[in-house]
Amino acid sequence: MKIGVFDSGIGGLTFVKELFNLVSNVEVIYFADSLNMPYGNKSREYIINRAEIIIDFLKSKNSELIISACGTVSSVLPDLQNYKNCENIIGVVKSSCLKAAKITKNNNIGVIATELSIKEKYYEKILLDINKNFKVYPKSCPKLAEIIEHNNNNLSNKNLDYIQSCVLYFAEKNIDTLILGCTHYPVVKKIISQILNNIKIIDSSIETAKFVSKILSKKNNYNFNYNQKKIEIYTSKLTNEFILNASNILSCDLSENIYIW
């Protein structure tokens, strides 16, 4: 099965890497637009354009479901204009709410993400939706997306100063529970689980490859026995330092599997 996927940048692909693990058989269309990222410091309207011209484009490389591997876009998603309530494009944000709401013991739950996902109050929306009486602690960081996509491996002392700058916000808040909401974040998901080391951590990535792996074993047209993964990847700004980080991720050379669009 062809899925279309699509981030700002490399952060998607910790989605793409989990969702392997748990299927067999896909091929994926990946849609990196670096040229334009972070996304989390532009505005709404601007996101939702992007995400149409994207859509588009993985819809013209026949992609039969379409992931939103990006906080940033799936906080802006119902107001998409030309795929509004479109079934067969799935955010990031949804599942990893059910989530942090099925572990979470004192109802306090956090929220990391960029600085739209945050300003959009889409996580907050949902989790209250599931229960009036959770308590939301949403915390943005305007830097981080970008600092992993040119840094993952490779962080400074200053960049890890940032990430423990961004975490310790949740120190003094009495979370059980942090929703990780970019999908970049997984990358530095063991620096975060150090700084707050008896909070749960919800992986949007692992939760949105658990949604994704059920909906393929309900279509009919979805072989299991049949071992073959595929990744076509396509970016805005096609740079050696995308290429090294994107292989990082999902641990394999990619450069021949990659193309500027």
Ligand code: DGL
Second form
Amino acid sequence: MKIGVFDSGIGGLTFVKELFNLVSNVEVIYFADSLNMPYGNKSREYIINRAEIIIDFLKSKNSELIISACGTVSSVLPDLQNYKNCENIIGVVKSSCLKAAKITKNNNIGVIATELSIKEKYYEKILLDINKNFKVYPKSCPKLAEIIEHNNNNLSNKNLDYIQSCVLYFAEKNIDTLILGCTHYPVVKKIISQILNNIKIIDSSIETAKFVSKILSKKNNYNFNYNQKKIEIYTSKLTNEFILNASNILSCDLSENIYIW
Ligand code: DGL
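Let me have the form predicted together with D-glutamic acid next, following on from the form predicted alone.
Zooming out: every chain and molecule, the one shown earlier first.
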């Protein structure tokens, strides 16, 4: 089955990595809007316009299912299913909120995401729809997605300090669960869990991959015995850095799989 996946950059590949761990037969057409990254500091109108163009592109590549592997787009376009008459579009917010709701014991949940995602309050809305007794602590980390996009497998001390300063906000909030609401953040998940060592971390890429793998397994023509995982990556700005950082996420050399669009 062919699925389309998109993000502002390499972040959505954290979702693809988890999906590849769960399913044996899937072909991914991935779009990274690297030229216009970061999305988190843009207006909602701008994001809607980009999403529209990218969804059309992924549809033109015959994607049967489209995943907005971007917390920001998923927060701005919560009604993805009804959007552009395309029933088969899935975001990353709901699966992570459901998981957080399931595992919190003290009902205090943190959400760390981009500026626009936090401004849209969609994570908060979904969590409070599940249980109005939840206390939600949202925190934006305006530079983090960009730092990860350009990390080249080596975070400077200055960037490590930045991560620490964002995350320490939660240390005094008595949360027991933290949602990583941006698909770039799983790249620094270990660092975040070391800082907040008693807090359960919810990775939106893992939770969405589990959800998508269930959908794929229900499709009639889906054959579990046939092992084929393929990826074609399109980007609006092709650089060696993009190839390196994308390859690092999927732990393989992607230089032959990446095209400019
Ligand atoms: N991976 C995107 C997200 O999940 C990053 C957004 C950005 O480019 O700021 O929100």
